[in-house]
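Below you'll find only one chain, the form predicted on its own, shown as structure tokens.
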Amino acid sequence: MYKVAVSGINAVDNPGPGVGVAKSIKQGDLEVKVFGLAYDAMEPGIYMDWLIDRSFLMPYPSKGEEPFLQRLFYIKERYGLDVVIPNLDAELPLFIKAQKELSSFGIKTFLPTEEQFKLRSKGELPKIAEEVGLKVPKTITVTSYEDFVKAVNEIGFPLMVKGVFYEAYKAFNISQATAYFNTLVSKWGYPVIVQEVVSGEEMNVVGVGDGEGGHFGLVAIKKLWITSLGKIWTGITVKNEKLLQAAQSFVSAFKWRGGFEVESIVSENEVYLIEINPRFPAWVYFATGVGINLPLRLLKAALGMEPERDWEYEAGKLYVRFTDDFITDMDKFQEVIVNGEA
């Protein structure tokens, strides 16, 4: 039986991955019971007990290393811990820092080095995409408002306003592009990006490299509809070769390890290069749906296995997210306010 942490259980309406992992591993052929790392007593996940076998509050990475260390050691020796899957990216600094600690601690990862970590920066999406042969649209990297009043009548309207690490905003005018420039600085500081908008498909991969060049399945989407935060509502399985080939060069360029997701805008003939995500996406549940099941084969491969490394999906396969009530009792909230577990 292995004992398999998750973050990211926050199923609301901006969704982590960690339901959708949990769900993929709790469906594979190996013995698993998942234990969800929460920072919130609100975090739906805590009371799906059906997918999720036990639930602790973690300090906040802004506390810094030492905590949150001491919280996952508390965790392997009370209850044991074999493996951690971490989803969110404020976490993962911190998980990428410790491996080799965990690892000495028995717990196991299977994350990227943390100069694959740094490719994640809008601004390196320029050497990235001349990489792997995509387009990337016309982005210019600011670290001053003087800066950013140029490269907006530069770019011209609409554009993208975006944090170099979180958040994006699609501004028409002056007054809402400075709005986003101040909201950024203030909440992430510089350098912002302020990216051209260009038309087209929203298409995305998800995939897990296995460290060596290689990779151990991708899975391809086209979104048909998402929420006004950006997620995914609705999508379809697609096999669009540019952009599975760009994935494919990507991981074996970078040797990237672990999960991943590659967004893009696909128009006409050209792929432009929007994002890299350095995790798996809320959405990742839908490879599993289709038989590519990414979050068990990052497990095994943490676990020291060789995981399947076939990708043979249909196209044309519908994604649709929906909400669902459930009730519980209080018992367990309080028990996760009162002792941090449950």
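Definition used throughout: the rigid core is the maximal C-alpha set that superposes within 1.5 Å between two forms. Bear in mind that the values here come from a model prediction, so they are computed numbers and not experimental data. Positions refer to the first chain, counted from 1. Compared with the form predicted in complex with its partner chain:
If you fit the rigid core between the two forms, you'll see the Cα of residue 164 move by 2 angstroms or more. Here residue 191 counts as shifted, since its C-alpha moves by at least 2 Å between the two forms after the core is aligned.
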The other form holds:
Amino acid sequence: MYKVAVSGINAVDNPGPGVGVAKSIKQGDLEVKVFGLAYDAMEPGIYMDWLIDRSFLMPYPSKGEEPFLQRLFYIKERYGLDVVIPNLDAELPLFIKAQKELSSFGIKTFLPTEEQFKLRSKGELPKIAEEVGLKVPKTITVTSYEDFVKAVNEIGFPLMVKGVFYEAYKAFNISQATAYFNTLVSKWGYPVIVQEVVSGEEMNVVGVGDGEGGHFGLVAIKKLWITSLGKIWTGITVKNEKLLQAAQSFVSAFKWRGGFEVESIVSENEVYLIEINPRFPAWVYFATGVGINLPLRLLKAALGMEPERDWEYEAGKLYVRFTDDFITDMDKFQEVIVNGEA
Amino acid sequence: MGAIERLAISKNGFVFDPATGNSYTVNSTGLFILNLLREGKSEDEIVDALVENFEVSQEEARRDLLDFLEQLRVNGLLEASNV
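Please supply the corresponding structure for the form predicted in complex with its partner chain (the preceding block corresponds to the form predicted on its own).
The complete assembly is shown below, putting the previous chain first.
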């Protein structure tokens, strides 16, 4: 029985990947107990006891490394913990930095190096694109309002205004752009990214790099229907050779280790790289559903096993997200509030 | 591989492009033409086949075929040089 902690169990309108990861590893050929790492007692995953066996409230990563790691060590000592699969952008720098320390306490991860993590930051994207032979929309990283105005003038409308970790908005004029800029700065701080809008099909690839230039599977999808937050609600698997080739080039050029998501826009002859997320996307269960259980493969890699590498999937498989609800006793909520775990 | 070759075409006229994720519907005539295009038939051969199988004149068949091919091009399913 392996004990695996997953974060991002906030299965809400802007869902974290945790529930999809938990669902995937529970469906695999390993016997696992899943621990949910939550930041709020209301995160739905805490109550989904058919997927998540026990949940723990975590201190915010912004409170510092020490209390965060202490919490993980507590879980390890009290309940046993073999592997952590972090799924939220905001906690990744901490996990990546602490992976050796975690490993010395017997908590395994399968994450990129700090260098790899920095490389795929939004501001560095043009470098990656060049390396793997992709195009990138003109991108300017700004750290002041003056730079922002300059960047807007250089790129022209429409353009995208993006936060360094989260949120992206399409602006059609200067007042819209300025409003988004101010929102992002007040919410996430600098830098802010100003980017050219390119037209084409928006397609994404999910995969797990093996850290040696190979991978444990890739699945490409297209979002067919999105929410007002841009989150996939219906999608379809695609087989776009150019995009899949680009994802493989990325993995091999940077020897990527761990889960990732490549966001791209594919026009007739070009693939534009939009973003590389250093973790699974929230729709990662889509890959599992078409036979490529990427979270399980990542788990196996973390445990030092040799995961499967086949990735033959069918194009035209549909992903359907839906809302659901269930009723439970208040006990668990009380326990989480009082004890920080349940 | 050209776009026409890679399409998944269902008998009920549902057409799926696995490279772009786009899907389309065609009527029975469109389906008939798509299948002939996949077999590599020329414009003239398709016009003849249309006249033979549907109650249309040569001119009408050609006009409709050109219109359909243009729609395929607009949707990126046919290159300008094809047919």
